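Only one chain is given next, in structure tokens, and it is the form predicted on its own.
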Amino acid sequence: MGTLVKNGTVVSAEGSQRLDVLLDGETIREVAEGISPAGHTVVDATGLLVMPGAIDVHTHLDMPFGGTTSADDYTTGTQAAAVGGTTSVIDFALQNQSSTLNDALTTWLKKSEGKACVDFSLHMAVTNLHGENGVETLREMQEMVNFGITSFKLFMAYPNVLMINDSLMFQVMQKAAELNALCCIHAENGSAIDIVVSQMIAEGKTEPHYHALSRSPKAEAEATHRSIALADMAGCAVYIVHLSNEAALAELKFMQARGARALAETCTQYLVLSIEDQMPGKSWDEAKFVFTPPLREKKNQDPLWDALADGSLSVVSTDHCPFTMDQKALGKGDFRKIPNGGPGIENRLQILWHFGVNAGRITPEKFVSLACTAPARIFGMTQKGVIAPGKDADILLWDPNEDYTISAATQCMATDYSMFEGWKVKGNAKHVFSRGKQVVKDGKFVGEVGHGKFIKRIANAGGLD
């Protein structure tokens, strides 16, 4: 007996069609027309689309920072995501100066026992190399390939605590390219950063305004165009994440266009959020705002939908990095203190549906390729990301003629604000099924803590090779 999804409408990256799909235990058995309900547990899917559990590549749960932790563990983090429609998120864990990269790896999984209401992975940023020459931590990024772990985060931001130097980033890089593993960067000139920072707070200008205006669109575009090139130098695959403008874009394009083997995200926030309307300068609630890289001018934000809608830009993620206000309240008076990020995993597929299908900036099809199929090919989800017999029972039953109005009072996500407070939204999530268990019924959330595991993924250099 199984759980059979019928009278949808099946939603791929390469089409749609009436299909029925049957889940048997934690898989799929049979994705056709027509299948009989005898025997079977049917959920009626009439005037809903049936995508695959979306995937989250850019979260940051119960990530320690700017002396205080994000606001979402791996339970609340993960229902959430569930309620949104996501059913794996891939989280960072920090390798910190004088830890290795097994310490990082043993915190973290810590971190998610017995937590997760869905599927996870991680990425390992590495900002130290230990041993003659880096030897120990090199040959560490082998071990972290073989347990399944196989993308880098390399800083180029944030100096004394997490930013890296070139000559790291090139052995990086080097050791990335002979495992097949794929680079992912924070691209900002995080020391010429720091310079203009310095010279914001002595002149007095203190407010979480000016987080975003001490932070260039020319720093990040300058860093992206570095990174690429030292990942073509050193033959390594590369992912720029959350890209937020158009300067960057325009590097990650002359790059690509030559040959090298970039990819690159942007997150909700960019899309649809602004300097001018939601950090003008005029009060500290602004600091909802305050995470980076920072808001940019609302001109940057046409060029990034049209990335989607081309590919230049392959995925949509969050840098879900949630804090509350009394935690930003670290940072009154000094926006250098106010924890970075924003709460933002479990309104993804609203925003980007909303604001990017229904306003036919993209198609059905590109919104499950950037927020399921692409992610789970570029970072090696092999059982994710498509509705197919064998591949997980990740389903996603969406309702495209649902109203919704996101707001704090409502939501999962552990902070007292929405970034999107009181916007309304048409298309929602109504049912979620993770490896065949239902964890969401009729918008709410219905699943298990703990149901969620470990996925283990291969390397594959981005899916480009």
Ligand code: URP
The other form holds:
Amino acid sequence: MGTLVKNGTVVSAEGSQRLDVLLDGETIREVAEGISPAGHTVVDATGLLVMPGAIDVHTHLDMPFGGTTSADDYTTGTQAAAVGGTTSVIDFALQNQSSTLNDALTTWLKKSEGKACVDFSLHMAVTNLHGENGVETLREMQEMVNFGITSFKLFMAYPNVLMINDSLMFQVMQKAAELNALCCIHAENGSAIDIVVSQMIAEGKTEPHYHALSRSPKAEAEATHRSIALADMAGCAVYIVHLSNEAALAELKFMQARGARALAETCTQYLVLSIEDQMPGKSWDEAKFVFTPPLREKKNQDPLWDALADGSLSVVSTDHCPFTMDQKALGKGDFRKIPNGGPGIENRLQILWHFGVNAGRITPEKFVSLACTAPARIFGMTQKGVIAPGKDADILLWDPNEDYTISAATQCMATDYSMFEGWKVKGNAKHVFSRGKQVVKDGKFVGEVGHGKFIKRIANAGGLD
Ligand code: URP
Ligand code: ZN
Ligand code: ZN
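Alongside the form predicted on its own that was just displayed, please also present the structure of the form predicted together with the named molecule.
Entire complex below, previous chain first.
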């Protein structure tokens, strides 16, 4: 006896079709027209779209940062993910500069142990190299790949904490190339930004608004170009995270046109929020929107949407890194001390559907590609991202006609605010299955803490090999 999702429209990255989907245990057994309901539990999907469970490849759960720890742990964060239609997340383990990758892995496995409600994987952030010529850390990279962690994060920002220099970046990229792994880059010129930040503080410009002004699109564009050029030199596939503006996009496209193996994501917030609307420099409340890269001028939004439609950007993630307003208050009077990050894991699909599909900017198939299929392909999650026999039964039943009002009062995320407070959207996750178990029913979480498991990924150079 299985679970039969009947009478829905299955949407894949390639097309849409009226098909039934039979789930058997943790996997999909059959996808066909008119599967007989005999002996199965039937879920009526009339009027619903049946999609692969979505994947958020950029989250920071229970992460020490900015003098505090992100507010969602693996339980609240993955509950919020599930309610939003996301059935897998890829979180970031951070190497402490004085420690090893294996220590970071142990720490993050402990954080997640028995706590996740949907499946998860990890990227490993390399922040220092140990041993002669980095030999010990580079050897550990092989161990990470053996463990199923096949992407390495490099921060070109946050000096003295996470930032690496070009020589470290190049060594990691050479090793990643050898391992067929992917390098994920936070692309901002941290050294130049630090100078601007000090100048602003010296001029008494301490409010949240100046966080945004201190980190220019040019600083992001420069680092985007440099990291792709270095990756190209090292023979490594590279994935630019949270690309936020038109200048950085131009560098990405330039290098892609020259044959560099470069992919990139943008995040929900850069598509719909802006300096003009959210951070005009009027109040402390704008600390809600202090994240990095910062919000940009509105004129950057259309080029980002166009790049999603034309394929130069491959993925929409969230960079979910939630802090409460009490935590943000660490930086009252000094924007440098505001913990950087915003909550969004729960709202990614609502925003992408409403402002993307409903607005005619992307098709439903593109939506599936950006949120589900491309993330699985790029990050080597072979069991995820498509609805096909043998794949994990991660299924999202999407109601394109549900009217929903986003609010902190009703969200699962642990923050006391929403970046989209009061926004009315059409389209929402109705039912969600994670490896065959229903985790969301009629929009409410019904899953189990501890159901989510660590997913081993394959090293496939971002699907570009
Ligand atoms: O502000 C952000 N984005 N916080 C999380 C860390 C990062 O840079 O992705
Ligand atoms: Zn980042
Ligand atoms: Zn991030």
